[in-house]
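Next up: just one chain, as structure tokens, the form predicted alone.
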Amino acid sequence: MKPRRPSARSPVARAPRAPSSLPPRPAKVAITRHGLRVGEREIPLHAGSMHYFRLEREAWRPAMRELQNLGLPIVETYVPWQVHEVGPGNYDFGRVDPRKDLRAFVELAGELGLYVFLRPGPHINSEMTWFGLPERIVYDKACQARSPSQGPVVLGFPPRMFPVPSYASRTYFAEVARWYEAVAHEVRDLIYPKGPIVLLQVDNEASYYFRDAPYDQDYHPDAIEKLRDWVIAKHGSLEEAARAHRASYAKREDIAAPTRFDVSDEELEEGETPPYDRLALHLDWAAFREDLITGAIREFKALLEAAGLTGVPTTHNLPLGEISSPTSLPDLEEVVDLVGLDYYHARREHRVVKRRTLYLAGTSRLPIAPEMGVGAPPWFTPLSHEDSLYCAMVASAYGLRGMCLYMAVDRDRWYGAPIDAMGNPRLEAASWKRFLGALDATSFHTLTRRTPVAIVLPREHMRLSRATHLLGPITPVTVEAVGMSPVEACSEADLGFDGPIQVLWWKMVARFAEALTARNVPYVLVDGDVGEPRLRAYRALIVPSYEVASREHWRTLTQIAADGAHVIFGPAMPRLDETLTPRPFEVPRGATRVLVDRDEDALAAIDALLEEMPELGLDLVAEPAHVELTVHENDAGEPRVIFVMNPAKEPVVATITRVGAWAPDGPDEPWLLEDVMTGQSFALEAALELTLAGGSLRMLRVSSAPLAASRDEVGRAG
């Protein structure tokens, strides 16, 4: 097999999965772009939740051996503040319910080889009644999130509503800080190289609790206070925010939030001001309530640290409805060491975990899903067995590089784990064991999806659409959880602008989409907030663009765009910025504005883009045009996994070309093919004929060996 394309990077040493015995600890852990590195081993970021809490002691070693028997070198479980507090500051970790010993459940976990993520909240959600937290907690109303009446703001949640903590509360960060110095006085000194804890997470799931919606939270006192400082030193002065905000602020308390969406579209007389002009409080209030969630989990860092719970990475994990959710990704992981994303998808759902593995593997460090459904509370979307896999099939087929199985190990409120409550496998676990073998076979966590081109999200569009969504407690999230776009419950006014960008901006993206995938060229989703440096790994950018641009972004675009790489915007130049004022913006030079008003303008531009830069298309070609397909390389460029995927419900026939670089210069050079999950083996020469189920998809092998069985006998698959 021909290398596909030279690579400077150096390829890296693999472990076995699941060591007998913890290795020696001679140094520390570590992210890397692969995975985790332990010591002087790099694993795969494979790990299975357990529950030990949920679980009879008896059962905790036989179910830890069957999370090794998967191929898992990481078991991941929380600490619940609620299960452990007995009493103000009293807590019971194993001294009456011998099932609370945190302690035994890590030390048994370094005893057999396994390695620790732990994760003690102090929201942990989990289905828990109050997500993990002590009753009086919830029920103090010093802790609580406030509504714009500075009612509390309660969650309609499964089992029980609640009132949910304010992220601002200086109780509630007081409260934190006694629970995580409880949970460190018993593991601290099991934190790796002393013990086998490697991995601790800060907080779970920061979206507002999914009471996320605008106007909905936080005007909780602490947050004003905090709203008031942030608006200061964005403008870098009072007089300064006054004019942005178009307001007279004789004061600091003057600054309030605003309660609603309150910016109509009327008809304007001639010198009035347009609507627009009133924006400015809003997108501020857009990104002050990203602000106080990174912030938040800050703070939660800092207090874990203090407790002596620090030594090892740090990590995060975000709900369904990242793009429409007041956080930034990005500005989380200058907090925490590494963000990912949860998935709990069905399989008609493929677009949707495409969209978010695209957006995951172009914005984070390192693309991992810490709960990857398998299965699902009773009260969530049904999901199947083969639902859950398929989801965690196609989102490793578009870069996810690491995930926690969630649940490995069956508890209460939950169904669908491939391990019962006694530790016993059920049927479905031998499926998962194929498809983690499979992954540490082909040292999937080292491979490399080349995606040359990447579609900006730029964070001021973003914000604009949250502030104009009409729906009110039913939040962005909810509607993009549910299959919807992130844009589909936002106002379609023009607010003054040209058109609405909140709706505009999303509808390009999508059509570039579509248009990279109909003309086979890999491509990624990249927040906008991701800054320069990861910017510039790609050879082409494009960009929505529109009256209003950060300036900051925009002159980052432009100079990447001076410096020689493909710059794709439009429609429009912008004249306005993020404080919506008149500002003279820099044209980028040699970059390309297109107008998109159609699918087929999009499709034009790519075409245009392919003929000056034929090296972004893949060189392996899927027929008919709906089956979607991935290749994923080693750092000599040589393709060694390959994913075909059916999405659609009919089952069908797929032709798979090899072309450009990859098309075989005679007869003699097929690529021998192995279906990992069935073990079929098959030819690949210059084409080949893939029976596909309804949504279903294969990942395929590839080896550099001869083939070992002719032609004939290999040569189709069925």
The other form holds:
Amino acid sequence: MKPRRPSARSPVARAPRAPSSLPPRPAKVAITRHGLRVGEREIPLHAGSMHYFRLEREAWRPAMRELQNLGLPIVETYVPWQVHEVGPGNYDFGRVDPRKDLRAFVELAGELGLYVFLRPGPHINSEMTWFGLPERIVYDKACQARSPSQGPVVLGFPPRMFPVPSYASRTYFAEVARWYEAVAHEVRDLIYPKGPIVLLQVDNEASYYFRDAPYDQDYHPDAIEKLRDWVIAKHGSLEEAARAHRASYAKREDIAAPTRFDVSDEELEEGETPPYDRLALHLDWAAFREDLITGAIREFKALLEAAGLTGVPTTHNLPLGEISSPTSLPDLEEVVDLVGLDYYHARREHRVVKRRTLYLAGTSRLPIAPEMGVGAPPWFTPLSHEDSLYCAMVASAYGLRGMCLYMAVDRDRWYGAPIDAMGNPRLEAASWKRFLGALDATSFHTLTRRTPVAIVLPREHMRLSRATHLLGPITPVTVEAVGMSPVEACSEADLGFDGPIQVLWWKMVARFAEALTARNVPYVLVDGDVGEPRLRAYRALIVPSYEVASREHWRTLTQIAADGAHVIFGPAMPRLDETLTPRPFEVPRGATRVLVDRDEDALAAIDALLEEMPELGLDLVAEPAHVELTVHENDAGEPRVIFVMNPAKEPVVATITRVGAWAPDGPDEPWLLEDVMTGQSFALEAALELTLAGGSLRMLRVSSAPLAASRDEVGRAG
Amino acid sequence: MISEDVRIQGFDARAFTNLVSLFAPNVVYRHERDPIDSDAPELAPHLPEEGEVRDGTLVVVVSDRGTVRKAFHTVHGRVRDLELESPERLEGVPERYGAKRVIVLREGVLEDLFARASARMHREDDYVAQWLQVVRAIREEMDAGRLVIHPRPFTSVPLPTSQLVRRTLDSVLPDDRSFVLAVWRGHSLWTAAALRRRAGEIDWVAGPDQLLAWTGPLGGDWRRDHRVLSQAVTAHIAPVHLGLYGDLRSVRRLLRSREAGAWAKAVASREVILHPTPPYVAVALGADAVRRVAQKSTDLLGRLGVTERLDPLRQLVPVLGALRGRVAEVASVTQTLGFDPLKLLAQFLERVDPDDADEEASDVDGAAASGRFGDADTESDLYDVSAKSAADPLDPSASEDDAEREALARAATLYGHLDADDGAGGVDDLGDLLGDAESANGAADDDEHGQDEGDGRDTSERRREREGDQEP
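Please supply the corresponding structure for the form predicted in complex with its partner chain (the preceding block corresponds to the form predicted alone).
Once more the chain from above appears, this time first in line as the rest of the complex follows.
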């Protein structure tokens, strides 16, 4: 597990920081544990999206007012390059078309008391043709990403398929610099404290424009040059790189990117080196592609700063399919201040929302959704109002602490926003107002969900899964985004290992997730790239381990185990490092090695863990088994919000029971609960029956929760 | 055909989902499926049970040597130990794994076909043209055996070129004209959409929010409200070339119906309103009505077993003559495309939403049921429909000409019966429709008035008399 410092393995060139003519501003806005500190005030990261350039100017004020009426302190907008550029280097920011007056929009927000979350791209998607980039950029071959045959890499989104830009192209970065300068010229003096801009997003959903399959891109000459630098930096020398790749490199230019996964265990004869011997190049390619994105975000951020857009926290958002995505959330959070996930889900995807949020809660600095879908684009699968609201509430239940309603105000190529394009509230606005009001009233952003157990997702195995993807342009992200598992389309070849690691690691994660849920133990999913300090916050770590592992990660694991955390690993002790070279690996002291072939094996492992640490379980139990329950506590450890969820289609009468440290001491210690959406009140003594409609949940505010004096303190994580 | 600047606006979640559910209910129903009930659904391989409805697609990836590299079901997940005799022999495979179809992919085929399609795209291609390149590449791989889909879809559907699709759109919706669909449920507007075509492309799709912003609150009687909507669209978007207005139940039934005459009857009885009716629509409705008559005559001939030459035939002749002329003038959608998109839609809807299938639909004669809006049939086909019937009751020893004459003779009589039984209005209604076509042909603006070839009375006047409707 990588220490949280700039990685020495990322030789992607840092853009030289151009001297700014503007004096540095004191840091007045900061990301905190709970949200955003703006001056002396801490606010939750609750925002609503409104695209000034797609609305009539006279709608801005009423729409912003309605946004405030919903309870949102921040308005978010993209700044579309394509809309403002009227010719190369020539921009309209309202001089000709008043709807494009970005400055007026930001000033109006400030006048009304709203803060601004600005997203200047360069690419914004936003259902715009060419994703909001100027047509001349996407058709400039020097800017285009390249396929293995040096052809364009085309994205199939409506209303026009288009060739996507390269995250390595020097030409593209030069164009972006000019664009950022144009934006900065309009609004750099509106950065807080001088103006209302408090957050900036760098680029958008950086995942190779959904053409993320391992050998889709990027073979642009600039990318290949970066690859060569990267490989030599990682291995220390050309000779070591050749040794790792089982290749012969006489000169730097001999390093070539793989164009397909050519490691096969077919026709393997006795005595031949196992196929995995040739895996190192493919794993390096997978890791390089992650670093290429990270490096590009770093360069974009430097360009923003050079233009004077600086002094406030920066963010980035990852789209659906984050586990399959060739991006490292922890690495990105070394570059920007906060990385979140975008959510667009139907009610039946409750488990997917749960999984994604647990990953975000376990991995990011502050779990937020830069885009919490309210409605959807017309070419997406249809989502109802109930779908959107349910998704937002379920994500909150599992630990989301901030969100930007996307869209809060309706616009072209969208449906379902709670405020229409003239600034009038739709019927759906009432539910959103109630929910956001409940988050505010409970100070939800200040609460914590105790999750003492973490399942670690080893990044080296995630890379192997990507490398063995079999559906080409139906990419790993696409497969995951439509609801299948991140390893659904992976090859099942053994590659010379005892089993197909690229599939098995996820099976183990899934088994333990199921077992922890069954035993009512709150947990999170943690990216294997998070730093050691984050991992130390957990009482127990569950780590899928196979023949190959990162030495650095394993060292961290053994150290954490030695310092007292309970580590469950297995099924195999690693014996090969990431270059597939045999190495000794230390057995983590006191750890438990498990063989998990069946669901019962994972349950048995969790039962054994609970035998040793019974406090890991939640002291509130829901029945029947499919009803899920989460509890959010204040800093004193007092429960303040309880979510009770029924993901099934059929209604259910759920029984909630206080157990363990929360069991009542006597008959007069009921918890007083209020359903924040319906206003119903309940008293939870020892147990309580709650009716839940199919596909619904209750968010219960705890107004009083007397706790037994003898309750043990349990370490809090995350 | 779709503008790169296309505007799509004015939909709340409910109206949009309703609109999608009309034409692609399976997409909406997908969300109504049972939720994923586990944190680890991939661990519970699903084995199809006896009688279980098949769903989803079985995807199999094979190596160059034919070894199965991966198999999964798009709904149920990973499939282990797939038994596949060969990629060419797939009978029974979907059924065995509870899937509707199986797709077998040679490893690398998707990369190749996407690369080939991308290389063929031109910067000026629109979205339809781009997708046609992808579909073309898919068909090439299917022909080469590197991509196998079983059962093979759309075997009888030729792949149109983008020029053909554009010509079809030209015949359906001219430039600077709009198409309106509005569906009510009871007194409420359930969904609506107005499409505009400009410079050859659809550039604006406006939803109910947008439309109602222009009309203000509607009265709740859709047979009157449709005029207000139409006027608003004309004023703010473009003159309406074709409008379809109706109650939800009727519209859904008609979209799924393959019964001859269903649309003609619905229009004639004002179960739905098609207004204005461009020439090709009027002609198609007329032909639809004749087919209905012919089918009815066939049925009754079969029951009665009696034929006789009757004077009413003469009444039918001028109507059919005018119809014949229209068919020659008006290019039909089906002729242009080579397939009937409405029939295809009906088949699709029947497959994905069988509970809503038209109860009256009969499968007696696929040819008779075709060409509802695509009036592709030649002149001889108009008369030939009854002879194609699978349940041809005519005396097999009779000559083809004799059978034809008898069928038409009966049709004239039975059209009168149809009038009495179904309230369709008989020959007069057909004349009404043709009269509407005359006026629509001459003036693009809405005008319900037209002349028929009967007694010279104004169409709307006679309709009001029939229905007791009064102008406000």
